[in-house]
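So this first bit is one chain, no partners, the form predicted on its own, shown in structure tokens.
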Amino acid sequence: MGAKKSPPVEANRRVRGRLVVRGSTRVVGIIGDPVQHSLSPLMHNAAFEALGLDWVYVPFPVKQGALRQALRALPALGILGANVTVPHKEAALRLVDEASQVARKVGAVNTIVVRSGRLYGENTDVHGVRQALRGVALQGSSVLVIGAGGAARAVLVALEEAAVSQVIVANRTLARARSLQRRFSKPGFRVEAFPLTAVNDPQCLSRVRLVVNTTSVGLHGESFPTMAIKASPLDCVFFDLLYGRSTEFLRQARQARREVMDGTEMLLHQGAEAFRLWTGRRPPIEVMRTALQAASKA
């Protein structure tokens, strides 16, 4: 008789329950500052194993000044990806060797794949968006996007695509709301620069079919500015790219009885788009949807 064959490696990702990495164990991973609170691990794992793939996702915390090293240890280390997450989204993109179109056009990457020892950069976060909004009538229609940073340019790159007509950018600091203005308004998709006080305008509420919070506001529990919801249309939707918690922003939503979206969309089809990067496989997303909503309520 024949030597007995061992079974493929994909066949014991698990022994007693436990999850095993081998030496064959394709690496890839989450660099931020914090990453602790990130359920993209969980989200990610759980594909692979649906999958039978030998693949992991772990978490690798970078300090600010340390981003330069880590990304260019990554091929050196045998690592095929990363995500990258606050505060490196932009540093990362003067640091890749190539990014896409859609990661320059937003002046951020979030998702980075190793490709023959060098770093390919890109921006999945615009998938995320769209995926997560494509139950929302947009096109034609007005938006009020919170914040100035890096998630609202991935944000007006999404309503871009789906055509909104008008874009009102209401922001602590209004230079930076008018940076946005001037790099994305264009004929069609005009974007309006607003101080956040902005958000308790009726006259401002009263014409968006949507509001985006893009801020960390509410994040670790902070108050959110008065809003004047109930002068929006009662068809407004209001959607945090927060996840995972029950922020002000979303409360005072609720109360007013407007429809209500956290991140958990966005993160979940953003992350199915780096897993299709990374392996070249359809993403489960039905797996990653119940581990998130299983984290969530943990």
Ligand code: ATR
Second form
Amino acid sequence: MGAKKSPPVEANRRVRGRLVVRGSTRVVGIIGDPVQHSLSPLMHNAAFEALGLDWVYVPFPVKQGALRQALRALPALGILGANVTVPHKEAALRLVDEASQVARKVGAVNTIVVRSGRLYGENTDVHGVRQALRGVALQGSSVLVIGAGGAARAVLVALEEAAVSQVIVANRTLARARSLQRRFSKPGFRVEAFPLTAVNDPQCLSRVRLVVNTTSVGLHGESFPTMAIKASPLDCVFFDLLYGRSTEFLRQARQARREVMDGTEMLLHQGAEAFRLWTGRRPPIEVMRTALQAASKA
Ligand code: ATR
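I have the form predicted on its own already, so could you send the form predicted together with the named molecule?
Starting with the chain above, the whole complex follows.
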């Protein structure tokens, strides 16, 4: 009694205008290689600050081969969770103690929550895709997905949930597209595999509601194949999972006056869902979106 009441843990994130990290600060972060260019630290730290939460989000550069050690260190260091990015998402699924049904279906973990010393793996990319596409009526439609890697699998899970009836997967390595076909095709959700050249086949684009680019083609100077966009319906939407740069995929779609979307909304919503899982708080979406948009422009 009479002792000076200590401030609540979640107070005074800023002291004389500077953000402080103290003994009580809770830590989450992102595990990947590279992580230097990730916008997630900016987005999450803006959200923590906006809600006055004494939390911090830090980048953890983790080389291939060091993931097991890094994940074991999370509970040992008192770290409460982490996002997982390239090249570790698939390996993370094998290394967590428990994984959600969605993460198992995608075959990848992008978010880890530490619960009582155990690692729980989730895939919030599916939520990100779902939210990014919430304005596009997809039920019963056909969709063209370009690429057949981990990002394509997250898109397929979201498309299945959205009751899409047909998906054409076009990929450079046909065998990988076929493997997605085997994994996902079922009555009412037909998945067909094609080589990448299918993107320039007017028949493949003639009835699609949506085209999603899940590849990184064009980022490193490779040229993106010409697409038969003119054959697509006028209201067809072109969605690139890459964000913050104008890609050859989106350039072609813009030129043909089709609606385009980059990956910013997906990044935002996968992050918001991770934030909710870690903190149990409703994510401040607008704050996170503003932080991302400012960083993309910088
Ligand atoms: P992610 O988890 O991000 O999807 P990934 O599993 O490595 O990463 O998949 C990358 C996708 O981009 C694959 O579909 C890949 O095609 P392949 O299966 O043929 O490798 C595609 N991709 C990457 N570089 C490409 C290129 N230069 N031309 C065509 N496709 C490319």
